[in-house]
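Let's start with one chain on its own, the form predicted alone, as structure tokens.
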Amino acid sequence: MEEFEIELIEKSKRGDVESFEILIRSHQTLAYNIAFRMLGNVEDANDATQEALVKVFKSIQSFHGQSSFSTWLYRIVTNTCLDELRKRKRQQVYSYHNPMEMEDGQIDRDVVDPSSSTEEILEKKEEIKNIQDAIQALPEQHRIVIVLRDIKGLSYEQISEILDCPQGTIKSRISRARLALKEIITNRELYQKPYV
């Protein structure tokens, strides 16, 4: 950890909200992205990220520097998302990624690449949606390792610390998760092909 980050952590432990805001500023985007990939929609990702950051602030006294601050924070984000997923299973709540409602109609939440043709944009959008849906279909253990490793690019060591699990187990889960994801995508493609 950098000296500046250590100083911010110490000030945050003493209740300095401004130091805490500076401390988490560089981690908020990745925390949100992890939450979005795990939960699959903007509203739940925002809620989970905010809930996790509140937990981080309330429990910063328990951070002793055995891992990096970012790893500790991402573990809290991950656990918050896992709690939400378990809650969904109990409540059988389903959410969809819908366009935003505006006063003068609806707008998509996606950013369009102006250099692509309309057909390419639609194909990319469909491909991204298919992959996101396939990730959402994975069991929790597989989903989280795919998000952390393949989407967020974290190292095996970081994932091991976040999930409090041996690296060998992480590598094995990632391997099984990739196979499961490939199978889901392949099966969906087979069922979506039109009969000739």
The other form holds:
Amino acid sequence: MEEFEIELIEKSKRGDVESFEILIRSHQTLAYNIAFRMLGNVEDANDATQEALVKVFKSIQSFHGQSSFSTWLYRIVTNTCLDELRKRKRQQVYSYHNPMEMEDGQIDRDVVDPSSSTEEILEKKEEIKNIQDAIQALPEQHRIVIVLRDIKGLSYEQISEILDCPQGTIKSRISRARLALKEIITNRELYQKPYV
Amino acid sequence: MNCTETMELISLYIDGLLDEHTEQMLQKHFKECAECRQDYEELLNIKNMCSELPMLELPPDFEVSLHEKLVRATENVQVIDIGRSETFNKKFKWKNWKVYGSMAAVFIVLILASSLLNEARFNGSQMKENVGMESPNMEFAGSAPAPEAPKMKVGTAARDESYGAEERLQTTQDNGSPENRVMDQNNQTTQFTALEAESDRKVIKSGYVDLNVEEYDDKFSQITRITAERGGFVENSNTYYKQYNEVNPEESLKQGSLVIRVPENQFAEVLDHIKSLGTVTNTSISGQDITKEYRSTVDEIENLKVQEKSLRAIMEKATSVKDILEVERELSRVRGEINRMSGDVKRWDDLVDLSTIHVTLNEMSSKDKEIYPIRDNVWLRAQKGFIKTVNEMIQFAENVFIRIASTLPVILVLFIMGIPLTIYLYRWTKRKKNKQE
Ligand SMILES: [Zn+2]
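After the form predicted alone, can we look at the form predicted in complex with the partner chain?
The next block holds the full complex; its first chain is the one shown before.
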């Protein structure tokens, strides 16, 4: 761990909010995006990320450098998201068939090449929407590895540390999750075709 | 290689985690099996689509709202929790060890100075004394509670610490002039007024009272009530049985302590009120002048704020990442110092505005008037008995006098009414007699 980071952690342990904010600055966007992909909408993602980061701050006393700070932070973020999903399941308020929210037009700016035609843009948008819906339909244990590996591009090693699982387990879980995702997409395409 | 095996390996193949040999076997299978090849292509396509999903920016108010929550989280730790006094006390002690440490240090210095001078114990701004000992044996009754009963609950670590300082003080004073030990009430008040007269001085007042009381619960609630009435609060309290009577639980005797905080201007009155609730076995008050430390800390904060301002200006001009990190580090150090010192000032303000009174209650059986914990002090008990008997005699005499005094009007009325009646009756019988004759 970097000396700078160690110093910030020590200060955060003494309750220094500013040091803590510097410490998490480089992680909060990724944390927020993991939460967004896990929970499917910006409001819940915002709430969960903030909740998780406050948790990180409150429990920083118990962080003794067993893993890297970022790994520890993302573990708390993923656990908070999984808790939230479990809560939803209990409340039965969430439906897999709810259409996925689009995030205030940001997709157009971020993804779409300005040179592409309107038709291509629409196609791309449709494709993104489809895959987002499919990810939301995955069981949470599959969703989390797809989010971390395929969307956020973390390594097997990082994922196994964040989820606190042996790498072997992670390998087979990623494999099963990808096949499940393919299954969902193929089924939807079959289902949607007659209407297109 | 068959299709099932292939399906298990595709995922690792996509991530390039297979060894060369296995990879070649897989590629060979793809050439032979169109179905597996198609699956592979689809999986690869999905993976690529996933990795192309856009990264969202943080909501605009994210950092502001997070900052508020973090600040609140730190405040929660420092909040004064009256309900759960034990947990509060731990935090309180942890946060204030510096203050208590410096208090103890000031006391020690004071003691040394006073024993050297051996006269003026009170130098106008700092003082500490012990008042109204009933018996020298009882001096430590407060700091060493009766060992007979196991404590049910312990929660007065901070108080014990302060008592430690007091004990040291008492020992030194014992070596010195014993006549200094006994002070009267009026003196105390004068000294405090003298303290207050010096404008803007920051003095932390504390009082200690050890009481022998009857009806523990009643006295306890009286103290809580008066505290609340005077705009104070009970910071911490604990009660335990010092003697549990299994046959007759109602006769069990209790012991306990309270730490109360009252507005500084109510200090003397509340202290006097508490003293009136029972027999005072030990009492003392102390005032710690922190004006100098207080002012230098406030100045230091101002300096740091200026430093912070200039650092922020440098930050705006900084261009390289290395510089930014360097300045940010320095800034966070300065901020941390400011926060720590502001915390000290806040705590001092709190200690100055709200005086602390430590009360220990020791319940006495109301029936036999036994005095705990010195059971073998026969002379004192005899003295008590004597006083009690004298009081009872006075009470009896008073009662007789009151009876007589209160029936006096009735006698008077009867007497006044009786005289004409007797005269009339006398005359009437006389006339009757005369008639008969
Ligand atoms: Zn095959």
